[in-house]
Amino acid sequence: MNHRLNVLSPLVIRQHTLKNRIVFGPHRTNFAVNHRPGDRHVGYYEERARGGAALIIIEGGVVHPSDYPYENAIFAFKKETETGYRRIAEAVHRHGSLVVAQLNHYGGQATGGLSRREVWAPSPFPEVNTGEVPKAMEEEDIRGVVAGFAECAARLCALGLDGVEINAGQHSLLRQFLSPLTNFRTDAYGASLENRARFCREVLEAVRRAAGPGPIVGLRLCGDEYAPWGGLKPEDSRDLALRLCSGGLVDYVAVEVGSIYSLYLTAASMCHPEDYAAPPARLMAQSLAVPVCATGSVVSLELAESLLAEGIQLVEMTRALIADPFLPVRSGCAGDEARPCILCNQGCFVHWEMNPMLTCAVNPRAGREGEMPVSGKPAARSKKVLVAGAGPAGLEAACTAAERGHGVVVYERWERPGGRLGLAAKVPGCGRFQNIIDYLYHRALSLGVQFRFGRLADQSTVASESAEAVIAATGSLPSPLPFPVEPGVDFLMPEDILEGSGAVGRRVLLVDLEGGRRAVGTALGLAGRVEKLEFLSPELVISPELVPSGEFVHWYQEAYQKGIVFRTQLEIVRATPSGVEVLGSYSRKPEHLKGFDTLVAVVPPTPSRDLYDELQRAGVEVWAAGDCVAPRGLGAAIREGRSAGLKI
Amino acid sequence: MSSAYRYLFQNIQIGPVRLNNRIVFTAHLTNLSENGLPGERLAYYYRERARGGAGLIITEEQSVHPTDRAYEKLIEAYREDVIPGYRLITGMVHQYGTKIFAQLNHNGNQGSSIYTGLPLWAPSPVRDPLFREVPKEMDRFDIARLVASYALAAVHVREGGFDGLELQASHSSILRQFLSPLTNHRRDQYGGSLENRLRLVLEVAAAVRNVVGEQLALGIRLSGDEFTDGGLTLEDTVEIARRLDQSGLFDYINTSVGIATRNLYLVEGSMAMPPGYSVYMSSAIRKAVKIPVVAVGRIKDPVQAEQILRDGHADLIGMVRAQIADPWLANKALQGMNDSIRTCLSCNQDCIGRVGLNKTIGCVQNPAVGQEKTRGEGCLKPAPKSRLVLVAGGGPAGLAAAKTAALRGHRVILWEKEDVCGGQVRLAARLPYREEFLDLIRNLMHCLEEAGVKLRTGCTASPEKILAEKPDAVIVATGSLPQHPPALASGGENLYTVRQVLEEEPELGQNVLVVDQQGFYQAAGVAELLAGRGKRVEIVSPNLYVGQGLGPTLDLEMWYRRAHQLGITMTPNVTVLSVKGSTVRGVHNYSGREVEWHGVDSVVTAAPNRVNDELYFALKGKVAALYRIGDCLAPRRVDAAILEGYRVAAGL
């Protein structure tokens, strides 16, 4: 029995047919050009619809001039977009694969800082994040909004594409009126669930007359909002569900999970199961006579196949298809793995002011699919290549130079590939770094890339190997400590703790100076362990680093429910026998830790890259990748990893 | 030219460029650019501080390389397609008789990689502490190529009409981190010694004095004190500032304080800081050399300026909030019109606040900044028709309007309950170092009344009043009122809003407890106050950090200095649930864990507003032409007060 029958089964939808079940599902990706889809959004759709998602969801476009979200956000309303939308839709049929808009309007979750106008909300109490206060909407208000998003369905489903989605999930003015999180109206539109329901069910009604009968249109709504009081419940957003949808006016419902209060769960990191946002999803499918979508964390064809088992019919895979668009097309070829989504967030998290554009950790060509190739051209002459460190740099670079010919051989210091990288897999919740590792190692060893494990490389390697190239990716090491440490004194590093390596005592004092997920994931390794356990940090808060996600919410409540003690904005002074000196960063206060029999200090990294001078010295070709340039993250390590690979 | 002024209005050589006088709108940063470069925004920003007399202009940084894009808005030097933007820019300055100069920089470390996907350049890889990104230790090769790539930004701002060049090497650029052993640490012959770590500046200097020849005047901003352990001290810059003068490639030296990434409260210092802080620093330097000196620091106003050249501590005056408020402060000090600047307030909410969370640059006294080409001096026509315009509520936002559409030509009446107009901006004056803030209800009144505002204080403006006018239009500006959190909204009989205590003065106990719901300078402020006074107070937050708010403003590290001398205690990630009596409860956001206070006395909330719709509700429908603007739509800041006062009255 082929157990992959039902993710590759096709699903009919009014008249579209879409060719399997894995959805490409909206996001924020500041490709946006001007506030029209742009050059990037076209090559990037077209990318997954080619590597066989069925269903394509363009990320959310605005609908009314009242909101202007983010920067770099499709102004859906205004006319110009039309040539945008029209190439995303034809460049997506090109491959059999359907597409849809989202439409959307943040309501009180957008600020006036880009409009510089006020923001419209169902009430007038001020936003949990940003703290902006925003106007009550009047009924002119909301029926001007109703027209901006039957306006916008209506001319984009004439420009050919298969429909649109309504967003009444995360980040949305819709949300925001069916909870009674956010509603506190007294009017037809606040109270009862039918009057939460009013505004969205406007809304769908005058979309599906603007839209006709032919094009779908699909609804998001929030399954669980994760709220610490008053927010919508699964069996809450199944009851909304139910007064949506009848009638016919909506074909499919996306489930998402987090609202407000848990923003960091609406695409939730490795450190939350893949599954996490399902159980609404499956509880919808119970009850609701159209297809239902699960979103969330779902990176395997696995979990695809189970969800899709217990009912559900569509899955979204949005991760997993930046990290491999071509995860539909494999699933049906035996032994062709995919790039693995380890949930990492780093490069495709980019729902902050700074507007990065979006791009993926583990798969460079995310985002740049117009000006980057798919694999490298075969080398004009097969050459000897060394590379220094099987590392994520290094291991990328060993592969994409064996597939350009080359013969490739690895030397590695350690027993094991990976790296620093296998040290952050060790962090509790973040295993799925090793995902990564594992890929990239076996990929190697298939494109005939030999290895040699707990060998340092150097010139006299080099010349042994008859290497004619190196590719130095000799990683990073910890920094020296930035303060004096008085002898007789020992700090151990996290490594020695995730290791197990280190003798760890009862009392432990864990001084972070560089604010990131190892410092508190170390200290979450510990907790329980020992009897006393107190992380210090120079910074205004803990793991500042963890902030702009969202994702330190999660990390908080683990580290305080496990009792772990905080103490911020102290300098370290020096290190003495009897414990840490430390002075206030703005009390300029002394004041002496003590009692500590362990002190663990986490410090940034730094290049290790006497390999890569050595043998530039020596005339010898070498490239150098990732940490050993500037110890930075993964994706730089990938990135130039490959683009060293691709030089030879 | 004004008696007042016996310097200030002095012509200056620089070099091969000769200024009308020592005003200087120096460089910074402002999100005006488009696509990383320079267009028709940016160069009306710089043309009105032209038209409005200012001396000399210094364009915001320009960067010479790709590895540096410390933020996305960055003006890029080194491409070719700069020119015709940086012509446009020249060009219209140049109308007014203002010289203009480029600044060029590379950011080093202050930076990040998040735009262009590759390694940050640095002298030796040391982490910056904002950015937090390792960069990568310069080789010889990296070294020339940056070199060259100073000499071919020169080419580029030669060609876009520039009278002059300045290097950035103060507080955001690679060439103070190769100046200062803080972040310089290499063992090569650009590290080590004072000559070592200079080397890197005179080589680049010397690469653009050969492409820009005597034409173009050369000058250099440094940083007059990094104020940090191992770093550069005034001492220091004095002896770099000599031997830059020394090596005859300079005409002039421009002069900044601190690190941006570390300390940038002492780069753009708030109205918390005193006017003309850092000017010693560019007068211990002007002892040193003999090219000009710049001084910069919170210099407000002319007579300001007038005196420091007076006592000798510089040549030239760097004024740029100053003129960011009123572009026309040159013309009108010389003009004698004083009393006509709109002053600046070094409130920071716009100018740094916006540009910091990379917006474009605004300000909260001037709806203008960003948008010249339209609401530029001339820009505000005679109204079609003039139009009885009716405006209640006198504060921020009432005060723009009905100035606004009175200089348009229509009648205006303005209706405000108190004896004095202001709004709660009156009372956010009352907090600790916020008095500058009075400056701007001075500048909204001044000329009010010669416009033709008819003021109506200690009038309440009701629905029959108005309707009984038979205005043509209504703008209804009434302002927001205080309230508590919603979990502590039945209220108590020790409990009180920050407007309570501002207003009513009540007495409160020993032992206060400030709960903040809105992490800005209300609970600051407050708790600062009545510290003062001798109360234990404690302030408790929902936030990562009490006073969140402060740090776009950069009030936060000043502020945090004073409260921990007033023994203020600060409880964040706290949520309050309940007061009875003199015990309060709340619940730790991350641990759940429940915390108590007993033995409060008092308890002051600060919370955001509620809006004073009333009036505009009772007379939706019932005039023709009805706005409302300011806390009365949505409780905000008075940036958003004024711009909507503005904006309403302009489209009347």
Second form
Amino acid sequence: MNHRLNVLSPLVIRQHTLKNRIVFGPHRTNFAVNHRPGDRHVGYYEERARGGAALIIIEGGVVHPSDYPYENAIFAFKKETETGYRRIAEAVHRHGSLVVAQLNHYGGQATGGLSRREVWAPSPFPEVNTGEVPKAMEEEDIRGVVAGFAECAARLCALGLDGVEINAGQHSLLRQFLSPLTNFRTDAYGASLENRARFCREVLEAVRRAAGPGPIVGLRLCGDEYAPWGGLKPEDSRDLALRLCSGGLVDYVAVEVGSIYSLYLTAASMCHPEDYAAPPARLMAQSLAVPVCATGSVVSLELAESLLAEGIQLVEMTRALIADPFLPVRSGCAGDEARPCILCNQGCFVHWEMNPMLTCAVNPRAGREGEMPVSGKPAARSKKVLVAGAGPAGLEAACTAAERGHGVVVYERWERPGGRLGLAAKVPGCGRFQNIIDYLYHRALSLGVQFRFGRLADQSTVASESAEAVIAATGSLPSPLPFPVEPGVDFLMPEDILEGSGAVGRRVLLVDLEGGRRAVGTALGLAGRVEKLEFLSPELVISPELVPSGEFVHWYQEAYQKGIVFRTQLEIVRATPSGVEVLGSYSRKPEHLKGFDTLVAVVPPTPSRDLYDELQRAGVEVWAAGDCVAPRGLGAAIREGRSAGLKI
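Could the form predicted on its own be given as well, to go with the form predicted together with its partner chain?
Only one chain is given; partner chains and other molecules are left out.
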């Protein structure tokens, strides 16, 4: 990359100059303490400003007491938040970036479980996920919310922020008024496009008056609700934008997608193309006089450049900047490779009931900037370090140890790096997993790490390498099957399918006892190769662990399109050559399933700890990381790999 990139060119918005076109967009973090921005917010946003993002948009702040959308929401309507907002602004400004605060009211997409009162919306439509029916707002309620937006805007701009962004996109009361999907009113705030836009227009007018002529006022709009039977389509959103932006009320428009029926598409996973959300932004850019910001899954500079060439003027690269805050700085330095966002949503997608704090699967520092150093201190003494396993934990450990001055050699039983993650990368739609493997492997090589592929590490290996310390990143093994498999049954494990080493019959029964990605990946890998594929699970639904990453709906759509048949709430009792004996999980009614050539079983993993335990007993300095500690996700593997590399 070089300085000729359009994405690095400045842009003037009102009286403010953005140093480039890269935006760190608003997103839920669950970092708030007592509903106030705190130290974690300051470190998180400052890191992205230090890394070169031109515009930082603070996560949505609640503007009115009627809204309590989630446990760790920022209550911008409270004066107690002012110190936190001021500290964020000062931290971001230290690095020449601009900062605006998003203001929001969740409306009917909130819940009354926290506030212990009714939620507000334009009409009494049931919320899709909870079934909760909101109160249809009265005009007095509308006036109160308009005043809440204006008061928050005036106060935050007076604190030194460069402006505010008004959310009329996903998770937004304003979008619910704009959309015929959720607005059934017949008064001055419903029915026609003009009336549906009235509430949002009143908010923008009040905010502009309160903020004054200097601060930036941005607008986040939904460009496509993906609900063609009644929701906003791109042309509808364009017409709304033209009405809302007239009169100089708005300084930029950020265009996202998704509705109450398609939450997973607002920040889609790797299963979707990187530019899936770009078409509505392109349409807006052709029609609006103010800069348009593309959102969605833009994580590559190549796509960012392409969008700018098409007339879009700002590019939101939020998840890319979570993965590597210094992407903008690196983009101007030849040979400085950025840590890639793989769009896995494993850590940054925190819109679920457990309220986890935001993390990043590939960047263990995300959200922990004040706790984990950018790079470890040089080791007091250089040691010969052997890393057992070249999966994500082993690769991250090798890089970290080498950065600190240790001599590192990695042993891997397979002929390639990546471990089981390399198999996951073979699943249709999951190829981005290979990106983080390649990044870590190439980084390790550049740091002088040596690799021994096709070789299993043991005590004799440690001795022959004269290793002074060992990092066991030996991964996991399949747990024993909880049911007997009689001789004569054609039986395979998912690794056999993904590696292509197992001969599969024409009719396959896949049994999922894990509920996660491996079974889904195996099924998609088999689809199209076999005549019949049935997916059996004891759970109420197939693959429930895909819900937190926003991939559940996409998986079901793919499965039905590929003809995969689901059999839920069934437990296997025994597999025999004549068929599979099952029992209803709740009915306890026995069945005998026949007509299958091959049985594939996906079972939970168990840690592969033999090497770690042996070396501990032998008194060798040894650290464990990743599935060797306990089988979990990619984020845990990389985090623990880094931690192990810092300890030696």
